[in-house]
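Just the one chain here, laid out as structure tokens, in the form predicted alone.
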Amino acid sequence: MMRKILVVFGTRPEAIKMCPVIHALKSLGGCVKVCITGQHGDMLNEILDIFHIVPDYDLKIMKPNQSLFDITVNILQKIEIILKSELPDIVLVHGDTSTAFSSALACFYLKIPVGHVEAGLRTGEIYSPFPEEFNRSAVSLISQYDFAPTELAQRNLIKEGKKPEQIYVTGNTVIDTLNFTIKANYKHKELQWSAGSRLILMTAHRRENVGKPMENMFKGIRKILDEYPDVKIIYPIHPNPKVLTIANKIFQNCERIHLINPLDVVSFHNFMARSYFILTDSGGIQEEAPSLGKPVLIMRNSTERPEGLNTGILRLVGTDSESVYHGCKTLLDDKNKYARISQKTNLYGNGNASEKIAQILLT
């Protein structure tokens, strides 16, 4: 009998990594239902459109200034009805979001098996990143199928007492998505603006960085812009008014940084592929960039994705202004080091993770 699988996600990064899994499950004839929570509201829809996925359920929890309490309570209350109606054999969640945690908790209450895509990532510090480190650890307590992107993630799970036979090393599904999105003939007006310069692509939005840490990060970056006339920065800025306020304050009157609206996944991946290096406090970019051969400076004090640190293509620079400044300066000044580390590497697989996950669940 074919298993019924309910796939649940709610944020833009989750959608980027779960849509190829949905396609793989359907291609093998799986009975698949899709539930989105709407944790990211409209930011989710452009990913669904790109992959031509129409959700069966939308919890529509998004509201202005929603808190972690709001997200968790609203998902628990709304998904209970769907789980009791559908009675899926497996619920598939992704990563470390409040959507993943809340959905897995609801499944635990109803004794429905959980599959966890991108399982086993750890920093070992429960508040770094917050609340993601807790979320992913909590989901691992509940899950029966753990799809680890790397052998390191697998070892993390085994150390925590997970049964080895429940863990499957698959690679990361974001590489599957990259194979779909990168276009040789891609064009964009912002890339035309940055042509002839060394383009730094930047993202910065982490909850724990908003405030003084973000001010310090931006001051270090502003110093780079003031000193290197051949550098331009494109910053697709998160729709958090607090982030926008800090960015406008630090980067005012600077013509070589463009603060733009968030990019769709196709555009963002193609911007990455055409950048000199990337500045970020995000997680997923740390997986995508190595496969494109793009160095990444991580504006955080820890990372749950240490595989790239060992190759040198990723480097932790924290949030101190001088540390961010010197990290950028090294990549801009030391051409030999830049050439050495900017090599494509398949740390997270060859782009067939979704197919592996589908085969495990359906055969």
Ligand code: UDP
The other form holds:
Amino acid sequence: MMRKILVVFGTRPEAIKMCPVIHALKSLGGCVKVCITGQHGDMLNEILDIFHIVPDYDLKIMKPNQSLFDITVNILQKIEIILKSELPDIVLVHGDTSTAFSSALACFYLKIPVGHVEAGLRTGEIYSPFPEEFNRSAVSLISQYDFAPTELAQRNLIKEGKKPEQIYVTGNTVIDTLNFTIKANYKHKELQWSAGSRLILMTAHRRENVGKPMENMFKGIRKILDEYPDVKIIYPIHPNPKVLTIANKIFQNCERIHLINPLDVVSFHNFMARSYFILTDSGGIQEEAPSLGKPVLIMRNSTERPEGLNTGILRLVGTDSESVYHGCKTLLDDKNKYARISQKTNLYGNGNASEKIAQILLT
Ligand code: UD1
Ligand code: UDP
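Next, give the form predicted in complex with the ligand, keeping in mind that what was shown is the form predicted alone.
Next comes the full complex, and the chain you just saw is listed first.
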């Protein structure tokens, strides 16, 4: 079926998960155009380079300290022009970012069908994560094609009244990317620095955690560093300046943590594969870690990705300093438990989600 598909994304996680979809659509001969909103800057461009994707449009909306109002208004205004000139048959958006929500809203205003990749994730709490839970629910009100990564996501959509025939369970496209990024002979100077220690890889950036919750999380982690001389932490920091300020304050004069710039996705995945465990408030990392057999302590109170909680490879530890501290302590002290939960599991498919999505859209 010859359909004109416009793929829209704008942040790091969307790029990591949409680039393989673009390649799959192109390899089936699809007529595909790519529009990036530029909600993120370098973190986004780096991924486009790795996947050799040159966007047809760049809305370049990013500005320092951008608010949710800035992002939403700027995307709506700029994408209207692209949609009216391209007149795509379908617009593909991803997940739960402000880019996804604003682009889907623009399509709704113009009555252009929307395909939603990574549809159906829910915590059931509108403010957690904020604003992502609203964003993904709002896209579901608009979308005509829902690509759910798991059966649980499919059930969430059906509960909300979505028609079963427009929901496709595909797995998560992040596994497609992971199959391409992990390299046996990967080397990096930060990994040389951490060799011989137990490496905790860490990320933290959620808007609802910025401020006190983040300070508390970091205090619990600082206590671990002070107590375990064989532990080193690498923390690639999201470019949000508010996050860096808190990290600098809590981790000052601490030699066994390296606060570094965000890593490109090839590096990050290979750091994950060589870590002892991962501490994060990220969403996507909760999907990647189980397929690498790496335990994750989730520094949030709820997760939209509960699939990995049953086996124990994922554990919610909240943002309290004591619960973060005890979560780490258990993984570091209880070697049997650590061995039991560090098993590779394919909760999100085998790495062919993009191909499935492309086939559904083009055949
Ligand atoms: C966005 C997504 C979130 C995702 C996150 C991580 C929304 C609502 N949230 O949140 O789901 O987990 O991306 O990748 O879309 N900044 C820079 N340089 C950059 C990127 C951001 O300076 O390359 C600054 C922005 O100017 C802003 C802050 O960091 O002040 C936050 O960025 P923003 O895109 O607004 O939201 P994220 O917190 O990154
Ligand atoms: N990631 C990366 N470099 C980093 C940190 C994370 O490439 O320094 C990747 C990570 O492997 C995952 C994605 O970014 O694929 C997660 O994005 P993020 O945490 O920014 O957003 P979320 O998933 O929480 O929406």
